[in-house]
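Just the one chain here, the form predicted alone, laid out as structure tokens.
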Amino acid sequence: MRVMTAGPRAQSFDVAAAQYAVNRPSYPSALFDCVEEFAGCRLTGARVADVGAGTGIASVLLRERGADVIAVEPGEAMAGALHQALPGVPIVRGDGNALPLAEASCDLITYAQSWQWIDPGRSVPEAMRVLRAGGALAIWWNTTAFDVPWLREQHQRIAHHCGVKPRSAVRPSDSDAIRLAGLTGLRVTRRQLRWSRTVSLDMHLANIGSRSAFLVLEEADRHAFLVDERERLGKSFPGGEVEETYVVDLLVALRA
């Protein structure tokens, strides 16, 4: 688990909004059961701010659970894709470092795959300002299932090609995860949920190509990796489908 501040990688998603919307994985229903359990409230009727909402992957699921959702998204193209997916959901432009929301106006604030792009030193106080008493901040990531050999090996190839450090296959302890997320001093509960989806090889490669580490590369560099990866995976998965396995890492922090 890493926390990063916004920069070229955070801003890169806007150029691939359509690709992101179609190919990125969603989240299992059990995740939202855990959010309700840890937050101590039902999503039905709850006022929820989905921050860094992107194309609305989490916003859709929150709405399906009955939440009253407002989406916060800095990217113009991502916000446009979200509006197409959820035309009835209000969208405000901004990010977690300075939430464009009124004090004590939300029961729940969610960050799905987006907490790493903000500064926790600013975003945690902002979340506490916007949350009502007894409200909750929920952040989560779809992370790599490193115990699946081909996914672990692919992760290492991606990191090498993009010039970034591979993530450790050893997941941080609860206390380390809370510290790394910048939530020290809050009442935080953590759970990790394993799930998978079976997709075509085309979708799997498009999912990889929508990641920020790829989006900041030159097009030729992106293309070269994906061509090689298609050939490699085609041999391992001759049927043209792959099972992507994820571990959702969820942290829920309560406001006093």
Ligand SMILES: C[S@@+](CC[C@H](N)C(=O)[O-])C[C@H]1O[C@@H](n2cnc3c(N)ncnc32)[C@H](O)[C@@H]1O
Contents of the next structure:
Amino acid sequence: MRVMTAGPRAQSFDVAAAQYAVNRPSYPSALFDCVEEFAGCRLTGARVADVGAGTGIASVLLRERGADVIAVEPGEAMAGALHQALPGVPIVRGDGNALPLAEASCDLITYAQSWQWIDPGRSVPEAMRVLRAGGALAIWWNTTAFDVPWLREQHQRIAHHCGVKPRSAVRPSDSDAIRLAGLTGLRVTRRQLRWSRTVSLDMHLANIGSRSAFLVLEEADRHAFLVDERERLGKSFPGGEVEETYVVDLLVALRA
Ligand SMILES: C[S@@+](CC[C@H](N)C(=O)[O-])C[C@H]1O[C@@H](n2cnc3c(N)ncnc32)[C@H](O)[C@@H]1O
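Counterpart to the form predicted alone, namely the form predicted together with the ligand:
Below, the chain from earlier opens the complete complex, with every other chain and molecule after it.
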């Protein structure tokens, strides 16, 4: 949940928009109950900007809750996939660091798995400008459940293969999570929600392959990891299905 600097990884998703849309995990219903509780408003009828909306995985759930959603997404292919899935949702090609939205025009701004690509020094003031008084900024991530041994070990293999630092298995405290997200000084509440989904091995590997750390690798490097991983997991899960367990880490910051 650390905020990273923008760069090739932030823009990498566009090369795999279709793969992303089909294979990435969604979010549990309890997450949206919690957003309503912390934001102090119902999603039904709320004006919501879903920023870094990607292919619309969160936008569709916000819509199902009755929100009036506008999607903000910089990537052309991601925005195209969103438009196909949700033709009724307006999409603005834009950046969370400079939101193309009017002052006080939203009740809620959401960043589902996308806050790590922006600069909080710019995106926090932008969110506060676009929110009405009393509105809320909700950011969340599906994080790895490190207490599940095969997921923890896989996380380490991925980090090693992609040359990135593995995350600590120890979850940050609330104050560290708020600081790391660049939300210090705001009224913030946090909740972590565990959930899982059972998917085929094919879908699991396609999900992994759609992560930014892989998308910036050479095709041969990406392929080599996935071939090894298929063989390894095939032995551990001979039924051809795996249970991916996630902990959604949610932070909601209120505008004064
Ligand atoms: C991991 S995807 C998350 C997509 C979607 N919200 C979801 O829940 O699946 C991250 C998205 O953030 C977008 N993104 C990257 N840099 C951004 C920025 N500066 N402002 C807004 N979105 C950005 C990417 O194009 C990508 O679609």
